[in-house]
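Take a look at this single chain, the form predicted alone, given in structure tokens.
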Amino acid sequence: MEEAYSLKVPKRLGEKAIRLASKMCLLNKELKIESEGEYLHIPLIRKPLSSEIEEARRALKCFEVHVRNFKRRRKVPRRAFDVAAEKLPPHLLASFPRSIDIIGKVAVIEIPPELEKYKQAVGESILESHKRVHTVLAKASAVSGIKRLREYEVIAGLGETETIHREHGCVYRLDVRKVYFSPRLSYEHKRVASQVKEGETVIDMFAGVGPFSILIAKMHDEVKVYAIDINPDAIRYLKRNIVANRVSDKVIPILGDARRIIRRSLKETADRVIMNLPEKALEYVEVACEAIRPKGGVIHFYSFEGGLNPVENAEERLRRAITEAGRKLSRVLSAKRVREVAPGRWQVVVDASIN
């Protein structure tokens, strides 16, 4: 509550009184207008001058000015686009990035060529509108390599890229420069974890910092998850996240290539295999089939697809690879587009039951 001068008027004069207070630059927009019986209390930024009282008397006739307590308005955060509208030339506003990935206190965006000279202003607009963000990064390369990393340029903020991201009640410490993490897969993490049944053994072939593995362990009492990744930094953060989320008894982190690890020690052990490496998952279908128990199990297969029928393309490629591995795709449980990664190119997921 905050004490302020009030213009008290009958409700029938409310709209007229608010316009008048605004016209005289007296309206306090940070406080809420209060209703009391047949009257409105309009908050003012100061006590009206004698000339302003006379003007109000001519316009309203019936009013009082006194002091009372008002509730403060909740401030609505300004969108980054609205802030940028004050910093960028008008003809460039249409190019402002509409998609911002927020990972903990780090924001990641893609700067179009026409905004290259204004990237600092873009970054500052994001900092101003997202108060929890401390660093804004611009993508400087595509995701590449077996570690799935990309280069970034700091365009605003502190430049710190290690952060803590929260998702579905789990916490993930990570460094955006050193590990792969996409907040756009939040729904997928929950969707897959929700399908796991008690007593299952799961192999997460490309686990990263653990968004699939840890959530599965948090959601189920009786599971065992082998979380594999070839990136030493990812495994280092994964181990910390396992401890932070209190799932050390359910998640086993393993550093190395999933193909070698499965063939060395995890053949025919899994009820479910997660294959979230869209660039190369097809190359690992054979070893995923080797990991599934002889009685069968489920594969969550992610791939990048183009064309008119990306989902059907992914299903057919997976079916063919499973057959070549000596197993049978008995049923497609689910198949859908996850997100568009480039014009006409999609990340697709196929959940397949295999025998």
Ligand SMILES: C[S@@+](CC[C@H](N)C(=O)[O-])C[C@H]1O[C@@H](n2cnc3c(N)ncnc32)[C@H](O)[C@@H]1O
Contents of the next structure:
Amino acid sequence: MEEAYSLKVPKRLGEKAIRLASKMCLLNKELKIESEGEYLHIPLIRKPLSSEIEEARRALKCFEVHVRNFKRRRKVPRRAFDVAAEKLPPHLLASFPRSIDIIGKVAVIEIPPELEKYKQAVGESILESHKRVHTVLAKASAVSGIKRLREYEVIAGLGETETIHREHGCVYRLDVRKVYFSPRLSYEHKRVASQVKEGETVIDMFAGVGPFSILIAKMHDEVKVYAIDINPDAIRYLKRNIVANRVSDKVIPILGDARRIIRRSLKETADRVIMNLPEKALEYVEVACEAIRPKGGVIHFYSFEGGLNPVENAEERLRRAITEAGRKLSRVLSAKRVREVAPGRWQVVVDASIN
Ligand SMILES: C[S@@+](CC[C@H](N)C(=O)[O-])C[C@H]1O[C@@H](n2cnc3c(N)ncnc32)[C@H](O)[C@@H]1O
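Could you present the same protein in the form predicted in complex with the ligand, rather than the form predicted alone shown above?
Starting with the chain above, the whole complex follows.
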């Protein structure tokens, strides 16, 4: 609540009074207009001058001015770009990052070279416009290595990189610096989870903190999901996330190399295998085929592709690898571009039924 001058008018004069207060630059837009019986209280930014009272008297005839308490309006969030427009030289505004990845309370952006000098201002704009964000990170390297991690630079906020991200009604605790997670795959997580059928056994070969595995378990009663990852931090968070999302009876977290784990204990067990390691998925098709039951199953194959026909390339490469593994790609259920990861380079998914 906040104390302010009020222009009290009968409701029938409400619209006219609001327009007048606005025209006289007296309307306080940060406070809510209040209704009381037959009257409206219109919040003003200050006590009106006697000349303004005269003008109101001519226009409204019937009104009172006094002080009262008003509720504050919820602030309309300002887009980061609009906030940045007040902080950056105008000629650089066109370079303002087009996309911001929000992972829980952490925002991740790419700073183009021309904005390097202003990266702090860019970070501050994001903090100001996204009230729930407490840390803004700039990408400082490409995703690389077996754990698929990248370097980040803190450009604004607390610098805390552990956070809780919500997606499709599930919660994922994760540290952006220690594990792979991309909110851009949100649609894929849902798309794949929606295809799972009751009674299936699923192997999520490259599970990360669990966005496929946990959602599958949340959406289906009778499923068993083996969620494998080679990154100990990913498995540590996955275990916490399994508990937090109450799917301990359906998701089995396993730390290690998917190839070794499948060959050791999961051969011919799966109705469905998710292969979300686009950089290297082709190298794992053989073991994915070994994981699929003899009667057949489905593989969700992600890969990075360039060229004019990225989707056809992925299909072709998958078909060849399945044949080399001694099985048959019986049907491509769906194949599409997921997202552009670099100019002319695409992440592609192929859902294939194999016998
Ligand atoms: C692109 S991330 C995908 C994570 C998750 N599926 C998601 O959508 O957020 C790939 C994951 O595979 C893991 N990984 C890489 N090589 C692996 C292997 N040989 N066996 C198991 N996990 C592996 C990495 O640690 C990383 O967490």
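Numbering follows the first chain given and starts at 1. So that the term is clear: the rigid core is the largest set of C-alpha atoms that superpose within 1.5 Å between two forms. Values in this document were obtained by computation on a predicted structure and should not be read as measured data.
- For Val311, the Cα coordinates differ by under 2 angstroms between the two forms after the core has been superposed.
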